[in-house]
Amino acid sequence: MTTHFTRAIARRPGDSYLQGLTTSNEGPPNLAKAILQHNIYVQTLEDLGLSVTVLAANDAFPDSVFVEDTAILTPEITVLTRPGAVSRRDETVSIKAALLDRFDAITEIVAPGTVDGGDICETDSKVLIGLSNRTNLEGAMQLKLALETVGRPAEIVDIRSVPGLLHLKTGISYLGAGRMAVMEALASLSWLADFDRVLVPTSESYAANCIAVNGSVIMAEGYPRFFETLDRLGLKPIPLDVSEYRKMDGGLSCLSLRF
């Protein structure tokens, strides 16, 4: 099951976090509050049964708290990405070192390919690879081939025409058992036809980025309609305040590598 995990890797936000990339107009993040929110996030993963390795802050890279973009971890293969934002490319150096402590072999995306982990949505039937402003076709094809070589089906989907969608998982999240949380703007797309779509209202679109973990769904706090939907489905929603990560175009899935 792609929603069952035993371990995770996270990285603390550093003093440079306020200089990270963002398109948000919500103002600068509060670093002290971001650190508190990160601590609660890690504790929540631990409460759900995960052993979490928290890497030290890396002030050379303001966006490095968003570790998900640097690697893709599936039961069959470990892939080091090549982030689409030039300022984030070298984040993979320290992540590679952390992965080599845990995995025997690592496949790497190489130039001119780019892949952000936020564009990769693992499901039980296949891996969806989003083409975005951060993940290009060359990178997507490299990843698709690597996955299919180890027997994992993959499909490339183009999200570049969807306004406001930084990554694929900005708009969808796999909930397990064939269910997919989907923001309304994506709900009619053909590549989602095989999934039982759990709609996220347009007014609550940010909540579409959530993570199903060991029988619960960690979701952003402040989205009552989506909370009620998950609760009604018996998916045990756990709302967390991630306001200081929303200000930097980040969400819940961005903050950890789960495996």
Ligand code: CIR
Second form
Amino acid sequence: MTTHFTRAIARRPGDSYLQGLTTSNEGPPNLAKAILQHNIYVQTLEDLGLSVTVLAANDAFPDSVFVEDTAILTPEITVLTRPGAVSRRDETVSIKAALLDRFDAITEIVAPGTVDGGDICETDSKVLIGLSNRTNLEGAMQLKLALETVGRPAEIVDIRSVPGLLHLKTGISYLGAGRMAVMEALASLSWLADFDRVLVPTSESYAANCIAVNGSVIMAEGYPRFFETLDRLGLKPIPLDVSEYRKMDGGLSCLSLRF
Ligand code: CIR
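Having seen the form predicted on its own, the form predicted in complex with this ligand:
What follows is the whole complex; the chain from before opens it.
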């Protein structure tokens, strides 16, 4: 089940967080507020039954709070990525150490391949791999082969023409039972046709990055229409304030590796 988890890994934001990559025009994040929001995020995962390992901040890498981009964890395979942004590439060194404590074998994406975990959307039927400005074709092919070798069908989908989409999961999130939260701009794409699409209105696009966890959906606070949609579907939305992560182009999924 791709929405049921027992464990997660997160990393505290460090003092260098303000120097991270961003395209947003929302101003610099407030570090104290980011730490508070992170604590609440971790507590929410724990309340949903997960045992969460919180790694110490790593100031050498301002974006390292966004641990999701460094690995892909499915029940069948553990993959260490090779992040597309050069400033983030060596975030994987300390994540590899953390993964080696928990998993026997690790597959690694190698040069010239690049993959960001934010481009990988695991569903019950297949794993979608987004081709983006961060995940290149070589990396996507390496990952697809690795997944298929362990029996997980994978499909590469191109999101490079969608304006403003950093990662695949910036625009879609798997909700379980064949349902996919989808921002309106992506709704008519053919590779989403197999899914029961739950539309996120354009005015609330940021909310498309949400995480289905153990019978609830953790979503960004401040998006009432999407909240109502999830609520009506009985998907138990839990809104969290992630304003200080939005300022750095991040969201709810990026803040943890769930497995
Ligand atoms: C970056 O540009 O890499 C970070 N500032 C944000 C990464 C967000 N990660 C994600 O959506 N998986």
